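The chain below stands alone, shown as structure tokens; this is the form predicted alone.
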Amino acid sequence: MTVTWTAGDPMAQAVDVLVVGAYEGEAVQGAVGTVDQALDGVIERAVRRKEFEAKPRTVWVGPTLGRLPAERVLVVGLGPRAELTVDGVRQAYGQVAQKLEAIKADTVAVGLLGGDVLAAEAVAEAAVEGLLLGGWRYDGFKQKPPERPPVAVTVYVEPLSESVRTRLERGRILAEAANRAREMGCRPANQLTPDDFAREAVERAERAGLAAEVFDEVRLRELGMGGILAVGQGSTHPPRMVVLRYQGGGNRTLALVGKGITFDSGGLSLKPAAGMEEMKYDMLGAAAVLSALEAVAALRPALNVVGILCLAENLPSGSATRPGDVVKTFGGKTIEITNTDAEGRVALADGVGYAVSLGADWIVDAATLTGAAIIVLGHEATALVATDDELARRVETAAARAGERVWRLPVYPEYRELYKSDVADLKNAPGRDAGTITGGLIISEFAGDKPFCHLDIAGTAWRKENALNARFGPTGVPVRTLVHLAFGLAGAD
């Protein structure tokens, strides 16, 4: 799907599909009323028959029979007017995008749906995000990929002010960044090794104007990063760490640390075979951090941002880390490995410790860390584990702005007792009790006294279909949350 914008009236355009919105429980009026009048009341009759009720994200499609410049009309439900939110607008546009793909639309005209209720600038940003996220598709590696050209959507705004134009462009940057993370997640592990990921990260960083540095296995060993080395030592593809830097000015720095396990078999603590193919998604935290840094570079908040990608492949072999091994991480803290399938926190230990050494003022990690997060929150929210109330509040605000739900879990002192070790500073897998919380707290041990926040995206980084995800697969969470966080900490969001 391609999305452009211009000044003008969408109903005056000779396109394949005209899109208008309707509110639940109201008479057919406004733009949809004008369309209905031209079509002799066909939409009103559909409402009376309950064929279309304008509930959130429902759609109705019909021909115009030459009575309007557009050949077809698509009406999307916005729900009750009084309950419309910016995220509701974003999801409505996402549902529109999916329907446009399904009906094989060619050219499309749409205005600012909900612009009579919410600020035009907010609707503009949400519109482009919803269209690009909802209309995203991955063609994969098929011998004959789909030949159909992308749907071409034009958003018509009258008047098209500079502030609205800025927010339309911002929506594009955020959505395209999220979609790049999704595309990486879809690639099979044989097409995205740790070294492949690192090389692509450097190439994208150079195009975005970011400084980039890669630590190979030799440099990791010199730096004493035994955590990430231990995770990757069973694979023939050695681990990598990538450090990305954006200089936005000032003397405050946000560090974003991403888990990038390009394939997670569980190591010697082998996962069950059923569903293991999904473990190519275990790098989505690092993909999100990379994509967020690109968006930050394009949007330029007045804040320094460092991205640290912890890249490894967790496989069983004669050289793999064993349960019972003790590894020394960057900075000297030791971890007893009681379960090699709890590898993300071990790799992230080095990344978070390195962020501290760089002088970061805030540290946030994103990781597909625990299946327990899905048990607690399903696929509807990211689990948030934080050691600093103010940073947690900032992350919650950023997530709300992005429409990417987070839910903060408690960090009672008793939880820290669970991962004490008899032979090391801590153990990596204390058991099932409070598994998502202890996973986040273990990582927090390497942040020292820095404000720290952990985002467990195991339930939200990939999921089944919803308004912004046309099929099972990666969602792009939490790219947009991380970008909004950078602006929030810069005092500009």
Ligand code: BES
Given for the second form:
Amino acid sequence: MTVTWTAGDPMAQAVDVLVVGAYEGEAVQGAVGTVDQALDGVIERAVRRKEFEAKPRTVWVGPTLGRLPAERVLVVGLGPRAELTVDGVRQAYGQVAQKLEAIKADTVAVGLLGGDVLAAEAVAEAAVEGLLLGGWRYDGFKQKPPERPPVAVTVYVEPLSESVRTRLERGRILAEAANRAREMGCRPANQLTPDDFAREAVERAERAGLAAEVFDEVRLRELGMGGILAVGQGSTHPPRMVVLRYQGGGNRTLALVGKGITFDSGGLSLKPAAGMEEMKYDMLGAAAVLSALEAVAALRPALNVVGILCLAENLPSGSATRPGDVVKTFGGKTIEITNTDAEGRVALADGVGYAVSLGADWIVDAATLTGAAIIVLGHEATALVATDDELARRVETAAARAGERVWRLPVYPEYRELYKSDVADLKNAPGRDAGTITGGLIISEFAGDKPFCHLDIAGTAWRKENALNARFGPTGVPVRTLVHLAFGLAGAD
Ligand code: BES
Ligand code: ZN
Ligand code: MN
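Switch from the form predicted alone, shown above, to the form predicted together with this ligand and output its structure.
Let's see the whole complex now, leading with the same chain.
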């Protein structure tokens, strides 16, 4: 899908599909009323039959029989006027994008849906975000790729003010960043090794105007990063850590740390075969951090942001880490590896420790860390584990702005007892109890006294069912939350 914008009236465009929005309970008023009149009341009859009631995320498509400039019309439900939110608008556009793909739309004209209720600027941003997220697709590696020309959507805004233009552009930057993370998540592990990932990160960082640095296995050893090295030592593709820097001015720094396990077999604590192929997406935390940094570089919030990508492949082999091994992480804390499948926290220990050494003021990690996060919240919300209330609230606000749900879990001191080790400072895999919480708290042990927040995206970065911005697979969560967080901490969102 391509999305552009211009000044004008969508109703007047000779396009393949005209998109209009309808409110529940008043479905044939405004633009829809005009369309309905031209079509002799066909939409009103659909409403009376309860075939289309303008409920949120429902759509109705029909031909215009030459009575309107457009060939076809797509009506999207916005729900009751009084209940419309910016996220509702984003969802509606996402639904529109998916339907446009399904009906093989060619050229499309749409205005600011809900622009009569909400501020034009907010709707403009949500429109482009929803369209680009909902219209995203992944072409894969087939010899003959599916021949589908992209749907070309034009958003018509009247008047197209400077402030609306800025927000349309911001929506594009945010959605394209999320979509780049989604694309990476689809790439199989044989086409995205830690080194491939690091090279791509450097290339993209340079294009975005970010400083980038890569630590290879030799440098990781020099730095004493025994955690990430232990996770990757069973693979012939050695680990990498990438450090990206955005200088937005001032002396405050947000550190974003991403779990980038390019494949998680579990290591010697091997996972079951069924579904193991999905563990190619165990790098979506790092992909999100990379994408968020690119968007930050484009949108320029007034604070400094560092992105730290912890990249390794977790495989069993003669050189793999064994259960019972003790590893020393950056900064000296030791971890007893009681389960090699709890590798994310071990790799992130070095990344978070490194963020502290860089003088970060806030540390947030994003990680597909635990299956338990899916057990507790399903695919509907990211699990948030924070040791700092103020930072947790900031992240919650940012997530609400992005329309990406997060849910905070408690961090009672008793949970910290669960990962005590007899032989090391802590063990990586306590029992099943409170698995998502202990995962987050183990990572927090490496954040020193810095405000710390962990986002467990195991359930939200990838989902099987249909969703607004994911007909299948990767969602791009939490890229947009992280960008909004940077703006929030800069005092500008
Ligand atoms: N990458 C997995 C978590 C995961 C599971 C992500 C399913 C997405 C979908 C992680 O490395 C893992 O294996 N975690 C273990 C931790 C346990 C051994 C303490 C888990 O969740 O079982
Ligand atoms: Zn993992
Ligand atoms: Mn694992």
